[in-house]
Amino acid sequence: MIKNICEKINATVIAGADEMEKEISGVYICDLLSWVMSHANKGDAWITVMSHANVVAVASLLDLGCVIVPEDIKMDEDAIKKANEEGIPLLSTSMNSYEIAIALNNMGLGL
């Protein structure tokens, strides 16, 4: 559950805060939109530094689980509000990409 990656990578909800119950089918990381758009399966959590409102288009459109965002980068404005409307969690952590995958891959999402 999204709830409990927030517990283990110490994440902020930044949007989509009536989602936490949602649960998550695997991991994926990446910065190129077209790339995550071919690659990402439903259910994903999807690790980024990008921050804008393509980002949250792009996890809607494959219906992924969540959208963390590492070393406290802060999202769009735009982006945030597009993810309260489309019901996407974005999560913020100071945790570098490696360091969530490690975590995540540790509460048995991954490979």
Second form
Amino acid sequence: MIKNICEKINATVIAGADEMEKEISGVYICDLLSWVMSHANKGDAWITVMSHANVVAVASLLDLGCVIVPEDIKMDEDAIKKANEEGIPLLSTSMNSYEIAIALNNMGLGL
Amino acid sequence: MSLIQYHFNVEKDDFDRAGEASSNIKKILRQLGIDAAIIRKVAISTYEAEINVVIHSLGGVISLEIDTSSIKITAKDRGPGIANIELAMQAGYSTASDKVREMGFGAGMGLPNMEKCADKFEVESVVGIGTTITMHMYI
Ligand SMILES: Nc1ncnc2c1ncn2[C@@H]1O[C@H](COP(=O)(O)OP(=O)(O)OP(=O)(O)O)[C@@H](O)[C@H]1O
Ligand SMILES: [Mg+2]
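Can I get the form predicted together with its partner chain as well, since the one above is the form predicted on its own?
What follows is the whole complex; the chain from before opens it.
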């Protein structure tokens, strides 16, 4: 559940707080949007440093589980607004992508 | 003859609304009860076509047409057109500006993604006139 992920990576929920019970089925890390478009799977937690609203569009079109923004990167206001509208959880953490991946792997995700 | 038709205007450089046409099309297909795997393919290829209209063209229209056997997506723009379609189709080829690359576009994967997701895929382009991408997904 996204709730458990938040605890593990010490994340702040910046959008989509209603979706915390949703299950996550995998993990995907990439910042090139059309690469993500062709390789990420439904239900994935997507780790990206991109902070604009198109991230939310991609996540929503692919039915991704949530977006995790590493290293305290600030998301754009319109991305947050769109994520709330689309019900896409946005999680922010101070960990870097590698540390997040290790934490999620320890939870048994992405195997 | 198509039973259902929708058209969505897509503006040049309108990054705030980029993806809206694809998102609306996805919602329509969901309401119609189309198979999830097909919706995914339509969503991916429509998004790639829509973003190309936003970043590479002067603006255009995305259309959805559905008949009893297929979903047809058309992305028609007002130019500048593609001089070498074969080159543009190559994975990794991109003329995207530094500004849009910073946003995560420009991997040169959009057209290959569309071709992969569509059951039938066509690019027509005339320099100075515009580009039309036509994709069919069989249902
Ligand atoms: N509608 C269009 N009008 C004019 N040129 C286009 C259009 N669509 C694509 N192109 C040209 O074809 C190239 C390849 O397109 P493609 O979608 O594969 O990659 P990209 O848009 O550059 O990057 P990505 O889609 O991975 O973000 C573009 O860089 C551009 O030069
Ligand atoms: Mg593209």
